[in-house]
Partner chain sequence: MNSMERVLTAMSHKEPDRVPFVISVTMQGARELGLSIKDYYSKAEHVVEAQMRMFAKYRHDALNPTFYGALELEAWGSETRFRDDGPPNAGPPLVTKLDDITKLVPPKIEDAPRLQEALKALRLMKSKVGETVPVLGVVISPFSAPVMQLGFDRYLELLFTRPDLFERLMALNEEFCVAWANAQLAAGATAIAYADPVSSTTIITREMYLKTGWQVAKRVLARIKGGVATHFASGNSLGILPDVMQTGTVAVGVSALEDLAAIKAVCRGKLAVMGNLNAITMRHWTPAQAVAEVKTAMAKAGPGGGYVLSDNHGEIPWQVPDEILLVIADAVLTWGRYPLAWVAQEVAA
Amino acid sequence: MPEQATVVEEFERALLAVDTLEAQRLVAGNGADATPMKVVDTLIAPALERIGEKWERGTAALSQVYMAGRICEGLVAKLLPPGSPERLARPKLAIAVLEDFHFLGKNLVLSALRASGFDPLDFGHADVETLVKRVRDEGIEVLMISTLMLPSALRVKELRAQLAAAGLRVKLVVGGAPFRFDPLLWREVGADACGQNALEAIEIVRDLLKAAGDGRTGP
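Coordinates for the sequence given above, by itself, in the form predicted alone:
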């Protein structure tokens, strides 16, 4: 394990330095005798977690977190191409910005999810009615919502009501500034979980997988 820990540290340094070539070299070397999913679980995901922890402590810049996620997203796309049977396609995920026009938070979570082997759909910017329709049409099981402004966060309550009225039993995971300012707001609007950052979002999805047993959140 110490050897693997060293490789993770080297990979983390490459990501923080935005050294894509070194990151590719380390992934290639680590994946010589491992499955793609094992590379994600033992190298890529731990390095991203360490970088996220550094950002929370103020020792890494948000730009470094973003670029690390983008580099890892590209690496995972090569290890696990879209449609690969090894990708974590369940639960069926989607992420959207609800009636806001601030995309950084959504993009961070999207990159982190893809870099962790998940295969989420990007719904971009959408209103309540559009999200209800897309959840139904796409068979979404977990919908992740990013908001910047309080009025948009409060609209999650209407989204939950319309989803219920349509008979759609989808898990709602929320995040963004309003939910950081008010730790109880996610419960008030009817969400199932709240993530303070991209890494927490990944942990929430992994917990949903564990709770479901077979990877499905629906009945």
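What does the same protein look like in the form predicted in complex with the partner chain, given that the last one was the form predicted alone?
Excluded here are partners and other molecules; the one chain stands alone.
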């Protein structure tokens, strides 16, 4: 039987080549004597992390990161169907695009979170008022905001103010191009954290779990 590190490398190669069938074959071969969560932990999440690192180094492209996440999301949906008790129901997570219609970044992080065993809600495209209402109504603990345009990124400041005015202590995590081009912007708009990529977004959620003393560190 091949070493796990070799299988992860093969799986990563399949994802980068957008070879869904090969990715399925490797997961099926790896999952024979493992729990679904173990497959996520030892194969899927490490491969996605490696691809995320390649994106940061400029050796993988955004389209590969996105397609890898989509393939893994599909694989994990079979291993751990939405609502499955093994999925991590906490923190209560939601993700949204603020004001504009650029969904790629949101969907990229959404796929990566789902592929890592989290169960985030997708709020789609929303304005500030709608987000405040949904955070309150659905008891959201971590709200992730994706933006592409600078004006949308700056609107996070208004979102933070309205969340505070409503007494909602939700953690606000931001990401997207304006935050990559201006590393100080997330603090300016009052976010609690900024994910420069999907990998960082997952790490932030894990760190928030640790900080909350949840006892779990996530997948």
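Definition used throughout: the rigid core is the maximal C-alpha set that superposes within 1.5 Å between two forms. Numbering follows the first chain given and starts at 1. Remember, predicted model here, so these are calculated numbers, not experimental data.
Relative to the superposed rigid core, the position of the CA of Glu203 differs between these two forms by less than 2 Å. Relative to the superposed core, Val18 has its Cα moved 2.4 Å between these two forms.
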